[in-house]
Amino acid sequence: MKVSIIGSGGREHAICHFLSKSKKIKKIYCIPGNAGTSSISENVNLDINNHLEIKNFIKKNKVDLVIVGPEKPLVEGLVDYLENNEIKVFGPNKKSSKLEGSKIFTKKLCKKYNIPTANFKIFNNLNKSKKFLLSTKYPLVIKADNLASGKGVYICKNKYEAIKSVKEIFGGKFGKAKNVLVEEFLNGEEMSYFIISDGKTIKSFETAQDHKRVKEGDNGKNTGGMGAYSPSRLINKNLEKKIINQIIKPTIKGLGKLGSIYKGFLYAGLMIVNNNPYLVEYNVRMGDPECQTILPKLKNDLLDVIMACCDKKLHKLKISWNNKKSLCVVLCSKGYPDTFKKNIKINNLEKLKINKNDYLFHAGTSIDKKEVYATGGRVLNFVTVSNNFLSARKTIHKNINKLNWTSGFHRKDIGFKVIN
């Protein structure tokens, strides 16, 4: 069969990785893709926010299924698109996009059906949300309700903090702002739980956790993620029960009570504070660089998982995972997440030695006559598979040290609670 992947970032190499690994599969296309995946699909350079153009062009080439990786996308309805031109597609419809789109929809959805979350309020104008912290106690969070690719979060030690980060989403740094959300401050330790839905049967798709800031030891600025291991040392089996009965089963049915039927990756960013979940943000897609950490510990040919959920087949299958441990450096442009440079040349690429416990995946970059050029922030994804976290980091390490990019950084302390 044909496949499309929709995305060029590391999150999308990984899984066309992955796919081309089926035997079922004999062509994919990947729009537009990057320099890694030129190598194991056909690049088409489209634009992913032209939703005719992409559905021209599948229906030209016959593709049976579209797999759409980025969030933007999903929220924006193309999967609603696709399927009423009878594409099959892999991925949340808008409505329930909303779950990330909008962090006030969710924190609504929350509040309606008892999902633990932080306490919040929701301002509409500059001068009332200044008006209410000058007056609150701190730390709390401040979040952009609209996509922010990461980005649009704020944890504020002071009201001077605090009035910044309302300007900054008033002003317009994530686009057009029409509300801000200001939430309780939650005294614990971030984890990642993923699932895969096809709207009947929800199934684990194992756990994560990512580093955000851009410095070591979690400090600076959010980024669109630094790097991430798997599994999180914080799950157990009394935590995942509260994460699946507390969370995910209200969150499905209150979108059900919407008309919206959940298909495909959902990811709870989670706060576990006394082996108890608090729902900090979801994202309707997998997480990029959790993605790639998670996806070499599948054992299954991710063809049948992907066919089985969109078929609605998903209680027929078993899911299984190696115990493996799994970490994730990404490499990033100097300059990140501030100003950086691009199209840089990426030398000695060739002088990897990737073993098959290794992975090389590929986010910001392009490929020209043969010569691989920086064009993002995130660039490389430097990911290993072994029996312990701080094996896997070392061998990481020897990799990015020996591939020796001048205009390049990544964090030398991924994973530093779990090696530590």
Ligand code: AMP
Given for the second form:
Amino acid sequence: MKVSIIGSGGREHAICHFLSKSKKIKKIYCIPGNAGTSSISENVNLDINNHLEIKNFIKKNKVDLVIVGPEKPLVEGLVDYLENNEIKVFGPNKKSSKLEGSKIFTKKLCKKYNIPTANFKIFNNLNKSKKFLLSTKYPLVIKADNLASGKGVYICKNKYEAIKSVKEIFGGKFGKAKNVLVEEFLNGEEMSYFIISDGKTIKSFETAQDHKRVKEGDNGKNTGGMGAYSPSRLINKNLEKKIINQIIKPTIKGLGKLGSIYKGFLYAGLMIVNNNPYLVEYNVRMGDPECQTILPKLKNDLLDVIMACCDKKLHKLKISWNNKKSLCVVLCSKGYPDTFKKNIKINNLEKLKINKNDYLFHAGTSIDKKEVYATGGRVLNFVTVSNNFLSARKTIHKNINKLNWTSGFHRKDIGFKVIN
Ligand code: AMP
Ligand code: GLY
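Got the form predicted on its own; any chance of the form predicted in complex with this ligand too?
Entire complex below, previous chain first.
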């Protein structure tokens, strides 16, 4: 088989790595990929926003399966476009991707199907929202409706912060805003729950927890994710049952009523309050860096899982996991998530000791004449699978120290809730 992966992050390198182990695959193209994927597949430098160009490449090279990693092409309907051209694609269609593309769409679905989520109000202009915000209780959460790459969410302690944020949202900071979402603040612990769905059957795809903030202790600005670990410490049979029955199943059913089937990974960002799940957000893809911690625990051939999904045969497949602990630390360029230097050489990669249970997934890197350069904010993902989180983190830190990349930084406390 020939497979093509769309995207260039750590998530896509991890997917590429595990697919490259499949004996059924003879060729992988990464569009556009990174320095890491270039050593196990062929990178193809196409613009992932140019659906026509992607379709032409897939057709010309007789690719049998396309896997879409990031949210933007999903929300913009790349899956629909390729499928309309008789190409097999793994990932949800445009209608289903509204779960991530519009927070208000998801909140309305929650309300209709009684899915537990924070109470909310929607305002369609600045004055109406201000009037409410001047007379309500705090803290509360204000969100832009559309895709905002992890930004666009404000936790507001008082009316001054709240009014500043609605002004920014209606002022167009995250693109043209018709509405703003105001939510009750939920006090609990977060957990990410993943499933895979073929439209008829859903199967659990493990739990994880990421660290979104740039500074230790989960402080500072939001990022794409500074690290993650799997499993979450919160998961138990009873909680999992509630997540499936109260949140996932009604969502898939609700999409069905709208005429859409859900095919692909679905990531439920949850707040767990007293062993009860509340939906905070949906992402219509694997998380990054959560994916990098989950895939190393999968015992199946990843291609079998994805194909079962595309062929609507997920009910026939048993997905097995090892019960190890998996941790990922992201090495970033100094300055991230604000401005950082680009095209900085990374030396010493060959010195790293990557054992059987260690993985080095590239994110914002490129390769030129065999030299690796940092091109993005999140640069390298160090992952270790172990019997406990502490030893995983120790191994990772040893390797990061050995790399000694002076233009980078990382959080030293990833997994602090699961490591004493
Ligand atoms: P989101 O992009 O909607 O996942 O929000 C980003 C982050 O904001 C989440 O990971 C939570 O940490 C926090 N957050 C969002 N909504 C709420 C809420 N209703 N209550 C408490 N925290 C929230
Ligand atoms: N790590 C958060 C995300 O992938 O959205």
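Every value quoted in this text rests on a predicted model; they were computed, and no experiment measured them. Positions refer to the first chain, counted from 1. Definition used throughout: the rigid core is the maximal C-alpha set that superposes within 1.5 Å between two forms.
Core-superposed comparison between the two forms: the C-alpha position of residue 163 differs by no less than 2 Å. Taking the rigid core as fixed, one finds a CA shift for residue 177 of 2 Å or more between the two forms.
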